[in-house]
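Presented as structure tokens, the chain that follows is alone, the form predicted on its own.
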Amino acid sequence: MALQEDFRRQEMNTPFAAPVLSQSRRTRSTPYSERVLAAGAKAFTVYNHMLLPSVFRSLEEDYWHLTEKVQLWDVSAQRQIELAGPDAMRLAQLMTPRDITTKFDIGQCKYAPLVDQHGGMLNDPVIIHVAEDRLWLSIADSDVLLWAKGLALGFGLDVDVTEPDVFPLAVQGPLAEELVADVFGEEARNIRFFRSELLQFNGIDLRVARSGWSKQGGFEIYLDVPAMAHDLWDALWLAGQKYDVRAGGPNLIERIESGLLSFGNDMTPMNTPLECGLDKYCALDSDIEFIGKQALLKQREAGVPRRLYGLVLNGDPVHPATAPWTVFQSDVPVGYVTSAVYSPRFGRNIAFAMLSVDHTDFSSTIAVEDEHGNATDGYITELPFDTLALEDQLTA
């Protein structure tokens, strides 16, 4: 309520020199939102119809703190789609080319692209095996709930498809393990990467996974008791004072440096997992049944026409890409930039770009024109960015 009142005051008192976000029941706040505002959130984005904090002090200052300390991220917008029932695993397997029917222990997490009948990407959740015949799809920004419900009905599956009230809180950064162990106990240190365990907080079992949308290390706490949100935040905040804890969120600089792709930006339903470099998550030669299998097999046989690459761009710091930027090689358009940012660590602009395989030459420079007609040049790299190679080129 306080969050809604804060936005309402901004709407009433701001002369619209700076736009504000108009809230309604369609754009939901979260159980942590009051704490997020108190921590100084300066910007939000809307993700799965929910507020997701994006900037606190500044994009760059948040970045340096994330790579050196520890942050609390309100990632409630990372909604959970629950599949429960005898056919839960079959439904999940129909949705993804990754083989999730074998070697998938309870508590384990698996990254899994979801595709349609044409092999186009619909989402790229982490699937969590929370219990026998029960899965959570921890989704990116698209309406997977409707797709899953439609498939369950169309295939006549014995499965309930719901969006439970689960509100993830991420603890990210090199000191994340210390902080989570202080609050949840030493057993938190034993959780392996992409595994989860039930750990107690105030006498309640909460699912804690070693995961998160950064390469700095950390955990995600899946709170399914919304009334405990402030207690959970406050406990982590208080214990984190000795680690210089701050509020944060998925950071554009850190994710591009780390090669983390964003659904809706770097991959859309117009792209297949093969084009996005997700080949290892596509079990095309197995016996599993999934929607889009024939389309992906056909594309692999014909040859993938385009792929995601990295770019290093010259010139002044770029602004984040809000529209595709055209990439040229020898004055010929060869693709487009999907995400871009200035890297303070390397002192260069770095970007992801979807480029034609047949017309991409690593030995030649490229030119890029943004949505405002501004031009710069640079070169192509493989993904993820090779840090040592990048440093060598910058110091040569």
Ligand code: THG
The other form holds:
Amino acid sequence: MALQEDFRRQEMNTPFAAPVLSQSRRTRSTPYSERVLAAGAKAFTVYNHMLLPSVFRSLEEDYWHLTEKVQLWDVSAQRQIELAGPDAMRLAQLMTPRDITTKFDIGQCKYAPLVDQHGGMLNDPVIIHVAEDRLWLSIADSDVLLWAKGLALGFGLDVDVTEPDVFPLAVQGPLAEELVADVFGEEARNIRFFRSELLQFNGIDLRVARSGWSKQGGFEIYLDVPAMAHDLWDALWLAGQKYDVRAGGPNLIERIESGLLSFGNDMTPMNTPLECGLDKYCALDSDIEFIGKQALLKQREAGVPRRLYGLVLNGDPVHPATAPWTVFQSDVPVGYVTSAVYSPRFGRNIAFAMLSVDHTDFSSTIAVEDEHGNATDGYITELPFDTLALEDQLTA
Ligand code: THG
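Cool, the form predicted on its own is there; where's the form predicted together with this ligand?
After this comes the whole thing, all chains and molecules, with the earlier chain placed first.
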């Protein structure tokens, strides 16, 4: 038992034994779960009340493999909220400051922050225009279904808001295109970034998008025929043998290096998209009507009080942040770390931090204290990380 716990601590890089998940109907399995477990999943997180595998061999081994080869990710937990009917577009546009009303082709995907009437972030889905009067919000971890149903009712909109059984499977990594072309045909290569096409698999049309939560390139297959899950997984697994395919999942190291923000970690309803650096997804100068517009305009006018930055931290490899770590300058708190990880590529700890714009001296060093009282120091950078500068430091 003690040995097993030690092992788990090392693999997950946690200071204490990682908790074990008690399963029930609430921690929903996916149609791929059997395959995921057979492939050696060691850790899961719960996302949208559903299992999301996070570690297979170790965070670091999974990371190197993802940046060199190709992986299958069971991202069923990226649930789809379907808006269908004459007011589908109106409802979606009310929910986001991003302009989705103009230039949104069928098959196209748009990353879009969702905000409340105070401009606070509620989610950051990928919105897919699946058909005329039909949108899928491919959501991060929060209950968007309830918010959308409430808005539809309150605004008296003619739209059906449902959560259909769609189970996205991501194929991520530099060899993803080879693998997807082998299974779905050469047409897969013509799919542009954040576009999707219906491609045939075993005689059924499946929506395949060039997207995914890594910067390694890849696709997401929106399986809406759950009974085909094992066939789809097995076909990709078999064809992937020559590419050294493995199972994987959104990887903490890769996503922090790449500057991909996680809702619930790096952004919460306490933050506006302007504070999270998502300004380019806020059409504040348009005449589009959306909830929270006045609040966001007001904040832009006044200037954001806090904003997300990158940190480079010294010291031993950090463990995952399970609470906000206070960031200090001259013993004064100026903000908090939202996510942190040790980057084996740069030989440094890297983190995201929400820092007070008025109280932070961006040219000076910072100190950080984690939830167990461990302290370290480091410096502030802009996001995304300047990977060339980090590489230079490593060789310096
Ligand atoms: N895929 C799908 N659904 C998702 C995610 C996903 N839902 C939750 C979560 N991930 C949402 N977060 C992001 C964040 C960034 C991106 C995708 C999902 C992303 N952005 C592009 C970029 O950074 O280059 C820009 C996209 C745009 O311009 O519209 O890839 O991963 N299905």
